[in-house]
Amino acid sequence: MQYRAFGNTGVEVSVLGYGCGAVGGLMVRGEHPDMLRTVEYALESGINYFDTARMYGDGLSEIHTGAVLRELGAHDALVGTKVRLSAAEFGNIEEVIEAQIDNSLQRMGRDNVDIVYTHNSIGAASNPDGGQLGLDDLERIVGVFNRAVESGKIRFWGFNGLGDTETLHSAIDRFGPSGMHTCYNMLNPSSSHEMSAGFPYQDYGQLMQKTAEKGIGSVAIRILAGGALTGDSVRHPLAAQDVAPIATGQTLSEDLARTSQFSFLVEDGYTENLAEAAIRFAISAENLSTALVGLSSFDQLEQAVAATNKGPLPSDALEKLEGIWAAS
């Protein structure tokens, strides 16, 4: 397992991170023995970063992740979680965020957590009904985060890199978070690659390049595009059966149809399957700290680890991908 610097924090993270969310579903809807076996294998394979959130399974992911890591004695595992404001909570940001941090720690059975991110989208103006934080909202949240760092409840804090592209870049400049989540996959690689003017999806303006330049750790999400980049429409029983795409097509089926343009990676022998291709593509980004894979089963983790250990895609495969994006 390769390790990379998480920005300027001094922390080294495994290039493959363990996603504890509801899309994969294992850490929300799985049986305890399956969770235990899978997390144990992750640790044995060198994965040291686990990413959860209070909204995954209404707190179940935090509860299960914390319990399994304690049972395995994985005291050195790095854990990130998230805070999220509902529309009714925008008027009382400081008290709500402080309480959410405390509640997350209680659910996970921890005195502190390595990093807490905002989970709302970020935009030019505050929009409570749309769940969108404006920069002034972020400023109030950052104040709470900094006090939580001072009190020892959290080590670092960061943002969810979803929302308006220009405002996301402004938030980095204004606040200097330690970490940033960003959507990154073969369908939408704009967080690391320069896109043509006709690119059909949101262009994140090489957000990961900016985080790298600023010494901010980056966490790639949706590297499998919610499962579309596996090329398989059949979903695991534990997985979310209806997944809303992020920064790609209107539907998961639309994204699935577009994966055919990447079939050359398998046909030309670069990878054994599309899931491997998607994972190896994500870790090919040198400005990325860690790529999260959402899991439904032990077998999926085994395959993800095997793919990761093969390393980034060859340069000629990446060049062919650049040609596909240019023609989009």
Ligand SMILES: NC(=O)c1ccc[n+]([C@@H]2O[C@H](COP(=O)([O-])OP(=O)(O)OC[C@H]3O[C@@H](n4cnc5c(N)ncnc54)[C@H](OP(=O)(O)O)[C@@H]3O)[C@@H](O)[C@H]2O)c1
Given for the second form:
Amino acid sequence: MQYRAFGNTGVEVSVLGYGCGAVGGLMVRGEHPDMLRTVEYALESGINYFDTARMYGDGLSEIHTGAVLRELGAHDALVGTKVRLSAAEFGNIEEVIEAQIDNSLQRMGRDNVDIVYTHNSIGAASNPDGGQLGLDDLERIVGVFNRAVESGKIRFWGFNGLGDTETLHSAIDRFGPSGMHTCYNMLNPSSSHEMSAGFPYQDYGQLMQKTAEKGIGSVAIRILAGGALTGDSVRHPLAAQDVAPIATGQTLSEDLARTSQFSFLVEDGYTENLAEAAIRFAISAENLSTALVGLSSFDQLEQAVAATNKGPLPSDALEKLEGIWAAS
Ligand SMILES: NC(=O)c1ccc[n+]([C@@H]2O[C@H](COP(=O)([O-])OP(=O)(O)OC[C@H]3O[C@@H](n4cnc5c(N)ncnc54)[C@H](OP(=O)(O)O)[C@@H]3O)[C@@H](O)[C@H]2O)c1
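Next up, can you give the form predicted together with the named molecule of this protein, since the form predicted on its own came first?
Following is the full complex, with the preceding chain placed first.
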């Protein structure tokens, strides 16, 4: 397993991170022995970052992730979780965020956590009904985060890199988070690559490149586009059966249909299958710290680790992908 600097934090993260979210579903809806076995294999394989959130299974992911890591004695594993404001909570930000951090720690059975992210999207103006934080909301949250750092409840804090591109860049400049989640996959690589004017999806304006330049750790999400980039429409029974794409097509089936443009990676022998291609594509970004994979099963983790250990995609495969994006 390769390790990369998590920005300027002094922390080294495994290039493959463990997604504890509800799309894969293992850490929300899985059986305890399966969660235990999979997390144990992750640790044995060198994975040292686990990404959860209070929203994943309404607290269940935090409860399960905390319990399994404790049971395995994985005291050095890095854990990140997230706070999220509902519309009604925008009026009472300080109290709500402080309570959410405390509640997350309680659910995970920990005195502190390595990093807490905002989970709401970020936009030019505060929009409680749309779940969107404006920069002034963020400022108030950052105040709470800083107090939580001082009191030892959290080591670092960061933002979710979803929302309006320009405002996301401004949020980085204004607040200097330690970490940032960013959507990054073969369908939408715009947080690392420069895209042409006609690019069909949201252009993140090389957000991940910016985080790297500013010494901010980056966490790539949706590297498999929620499962579409496997090219297989059959969902695992534990997985979310209805997945809303992030910054790609309107529907998962639209994303699935577009994966045919990447089949050359398998046909020309670069990778054994599309899932391997998607994972190796994500870790090919040198400005990325860790790429999360959302998991439904032990086997998926085993495959993800094997793919990661094969290393980045060859440069000629990456050049061919550039050609595909330029033509899109
Ligand atoms: N900050 C945010 O707002 C945000 C948003 C989304 C995600 N995240 C984080 O990022 C993590 C990953 O994202 P995600 O789960 O949404 O999407 P993802 O990793 O792009 O996709 C997960 C899906 O990919 C499929 N898969 C995984 N490994 C596979 C393998 N080896 N072979 C074949 N298929 C495989 C599974 O689908 P099937 O089981 O159906 O086959 C799984 O449900 C989450 O757990 C969460 O921690 C954060």
